[in-house]
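Read the single chain below, which is given as structure tokens and is the form predicted alone.
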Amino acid sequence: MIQFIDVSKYYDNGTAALKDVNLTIENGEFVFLVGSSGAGKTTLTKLLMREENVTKGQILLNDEDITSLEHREIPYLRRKMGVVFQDFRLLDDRTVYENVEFAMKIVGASARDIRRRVPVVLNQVGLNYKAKLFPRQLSGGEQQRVALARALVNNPSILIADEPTGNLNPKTAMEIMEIFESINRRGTTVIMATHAKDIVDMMKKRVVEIEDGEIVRDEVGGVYHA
């Protein structure tokens, strides 16, 4: 369970990115974060990953206060999370297999575990037959599948996605969302910041709307606009 308790985030210039946010996300939920650019969606996910720290309040992950973690403990927190970005962030000089393998190497996985696990996640995203290709040889949708495989390879309990379909055409975007839904059905918590109205409206998941740093709507089975 994820709990934001009276969380505020102020930057040095006085900008209030989040103001007294209270939010609970149960294990295994699928939550869309919606709202205009600059509303606070990305700040919320950065606080959860401890890329930023709160100005006030607490964030609990399974009853552990992650806002009080020491710097050396943060990498262990992030091992519980997979992250997918709009711009893929793949390593251009490495193959599909090597991009996914890299995520396991940086957490110290054994060569045996890597050989076993990487083909499994590549198959999960439908790319096992392109393991030896480089990112430049892939379509945008295929590159996002690699990024998704990389986020999943260490079996995270939470998957955070920031505009994962923003650079994709509608058909490819829906294919990517089908993978996200499949991952969620296996029990992974999915938190997705998006402007994709058509996807949010079709999938009928929980919708949390943020405006000017405040949660203005929290609706199960919701749509993009109330």
Given for the second form:
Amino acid sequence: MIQFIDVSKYYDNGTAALKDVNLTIENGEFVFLVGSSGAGKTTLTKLLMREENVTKGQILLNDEDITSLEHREIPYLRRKMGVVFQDFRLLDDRTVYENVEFAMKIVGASARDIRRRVPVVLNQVGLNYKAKLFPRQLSGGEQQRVALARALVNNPSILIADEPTGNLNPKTAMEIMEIFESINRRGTTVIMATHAKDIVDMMKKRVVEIEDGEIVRDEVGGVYHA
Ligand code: ADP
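Form predicted alone done, so how does the form predicted in complex with ligand ADP look?
Below, the chain from earlier opens the complete complex, with every other chain and molecule after it.
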């Protein structure tokens, strides 16, 4: 379970990005974060990953306060999370297989585990047959599948996505969403910041709307606009 308790975030320049946010997300939930640009969605995900520190409040992950973790403990926190971005962020000079493999190498996985696991996740995102290609040889949707495989390869309990379909056409976006949904069905918590109204309306998941750093709506089976 993830709990934000009275969380505020003020950036150094004084911007109040989040104000007294209280939010509980159960294990295995699928949550859309919606709201206009600058509302505070990305900040919320960055606090969860400890890419930014809270100004005030606590964030509990399975009852442990992650705001008080020491620097050396942060890599262990991040291993529980997979992240996908709008712009894919793949390594251009490595193949599909190597991009995914790399995520396992940096956490010290054995060669044997890597050989077993990488094909499994590539299969999960439907990209086994393109393992030897480079990112530039792939469509946007395929690149996002690689990014998803990379995010999943170390079996995170939480998958965070920041506008993952922002660079994709509607049909491809829908295919990517189906993968997110199947990952969620297997038990992974999904937290997705998005502007994709059609997708949010169709998927009927929990919708948390943020406006000027405050949660203004939290609705199960919600739509993009209340
Ligand atoms: P969203 O993801 O909803 O677009 P963000 O969390 O990125 O919103 O931003 C929330 C607010 O915080 C915005 O006003 C933004 O300009 C500001 N902000 C984000 N990052 C920083 C930063 N590193 N320094 C100062 N202000 C920031």
